[in-house]
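Encoded as structure tokens, the following chain is the form predicted alone, with no partner shown.
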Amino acid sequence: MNRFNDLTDFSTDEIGSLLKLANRLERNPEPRALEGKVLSLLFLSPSLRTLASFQAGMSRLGGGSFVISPEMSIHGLETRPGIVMDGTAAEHVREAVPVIASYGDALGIRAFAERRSLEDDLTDREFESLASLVNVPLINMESAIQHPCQSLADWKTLNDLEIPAQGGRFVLSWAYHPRALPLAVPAATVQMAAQRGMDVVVLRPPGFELPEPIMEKARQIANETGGKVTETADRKEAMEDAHVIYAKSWSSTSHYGNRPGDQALREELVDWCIDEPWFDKARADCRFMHCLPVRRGVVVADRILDGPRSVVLQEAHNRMKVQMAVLHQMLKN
């Protein structure tokens, strides 16, 4: 494996296996699989569960890593192609990325979307353009349109929790939150359930509907594994018989890149909190799932964040064992 970036970049087996080679590392570790390997990790976004993941995870394989973020010991990093560097970042990524790469035997770029332009980030152009400085193997820990390490591990959790692939019901629901965000998480998971064989439902208030590419990219990979992936604005319907609801906030699509038409839309929907209600059309074991961070009171109500339906707590837990999987699979000899 020279680059993990995409889960649709491999086929439902190769996914398979490496679920496969999380669990057989869980039950029987290799404390020197990666022995003398060295993972750079360059955040050019925050972290907690990305970070703290994949040090643990290069640790317990033996090998070691390194993180790199303006916020540590640089004096900022400078993206813009062509710009005259007379102001406050010292250094260009184009020299900065291929440095940091070149220490390491792969490398981890973290890199949210600056959500100017829909276009740029539907293309993941920043991350792309990193990407190409890079003759290392590539993990790509959260893009302006992916998050693979999130969504194999999301994809692991189901598995764990015994939620049927065929004829499993899974809603991914936009929820409140004071800030746009990006759309990786939303993208990367609507896909994820899809490429798995679920009933997927995006259950999303007007003006939040996901990208057209990223629906029709879900639908096409449905198609190819016997799901199903709807939209709709109406909670009773989305939740109806549901396994699982996948929790996530994104930026309005019909004024991306606007914050204050955003910001007006969003404030209207303050009651988009998931709360036990929610639950009164779907199955008695439905689950409820969130990549973390998560606003207490704001996205969620503390009974559900608490109670049995919670499985955020694993989720994180798994982030860890799929890494360590994709770790081995991209630097064991």
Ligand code: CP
Second form
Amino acid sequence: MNRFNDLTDFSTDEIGSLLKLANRLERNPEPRALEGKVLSLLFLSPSLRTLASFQAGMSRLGGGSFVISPEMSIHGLETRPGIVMDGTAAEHVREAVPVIASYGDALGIRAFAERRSLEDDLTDREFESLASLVNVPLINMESAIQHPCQSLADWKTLNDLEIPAQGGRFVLSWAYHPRALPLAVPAATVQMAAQRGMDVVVLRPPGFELPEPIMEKARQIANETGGKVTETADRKEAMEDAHVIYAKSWSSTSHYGNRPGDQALREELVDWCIDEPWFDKARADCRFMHCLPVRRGVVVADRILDGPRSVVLQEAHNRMKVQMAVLHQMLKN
Ligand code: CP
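Structure of the form predicted together with the ligand, given the form predicted alone:
Every component of the complex follows; first up is the chain already shown.
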């Protein structure tokens, strides 16, 4: 494997093999598998889980890792193309990225969406421009429109919970958040659930429809896997017989890059906080998923997060397990 960027680059069988490898490494640890190998990690955006799970996973396989982020760089990193660097940043990513990549055997990059232009973000312009500077195996640790590590961990979590692939009802729900957030997790999640063959419902208020290219790709995937992808603003309709609700906030696509417009729209939607009444029509054992970090009492009520429906900690733990499988497949001779 030379690039782990988009789960839909892999067939269902290939994903199955990665998940089997993750389970095998858990049963039979290989603490010397990646001895002498180094993973370089470039974080241009903040993280807790991704940063810690990649470092821990690499150590468990016998390899090493190092982290670079703009806050820790003594020079300060400039990311804008074609800029005259007469400000505080003294180093450009065009030099920094190939240098960082050259110290390791693989590179992980995290670069969140700029959220200025929907068109640029849908083509993952910034991540692809950084990727073009790299000639070692590359892992997308979350970009404008992708979060394959999260999606693979979520797929494993669904398998671990024995939630049916064919016929399992998966609700991806928008949730309130005081700020406009990127599209990476909802885009990757709707496609992951469709790829798993599930009956996927995107539940969102008007103005927060996912962009058509994301929905169209998910529908095409579902056609191939026997799944289904629909969308609605009706909570009861969406939640009927649901096996899972996966909550996430995202930017308004009708006011993308327009902060006051987005803010005015979301201010009216504080009741989009997942709580027990949402589950009235769902299956009794309907689970709650979220990629974390999550704002308690804003996105979801404490009693859901602290109760038996929540599997958010399993999802986070599975990040390390599936990333170990990716690293093993990418770097083991
Ligand atoms: N879910 C996730 O990617 O978490 P971090 O942003 O903390 O890495």
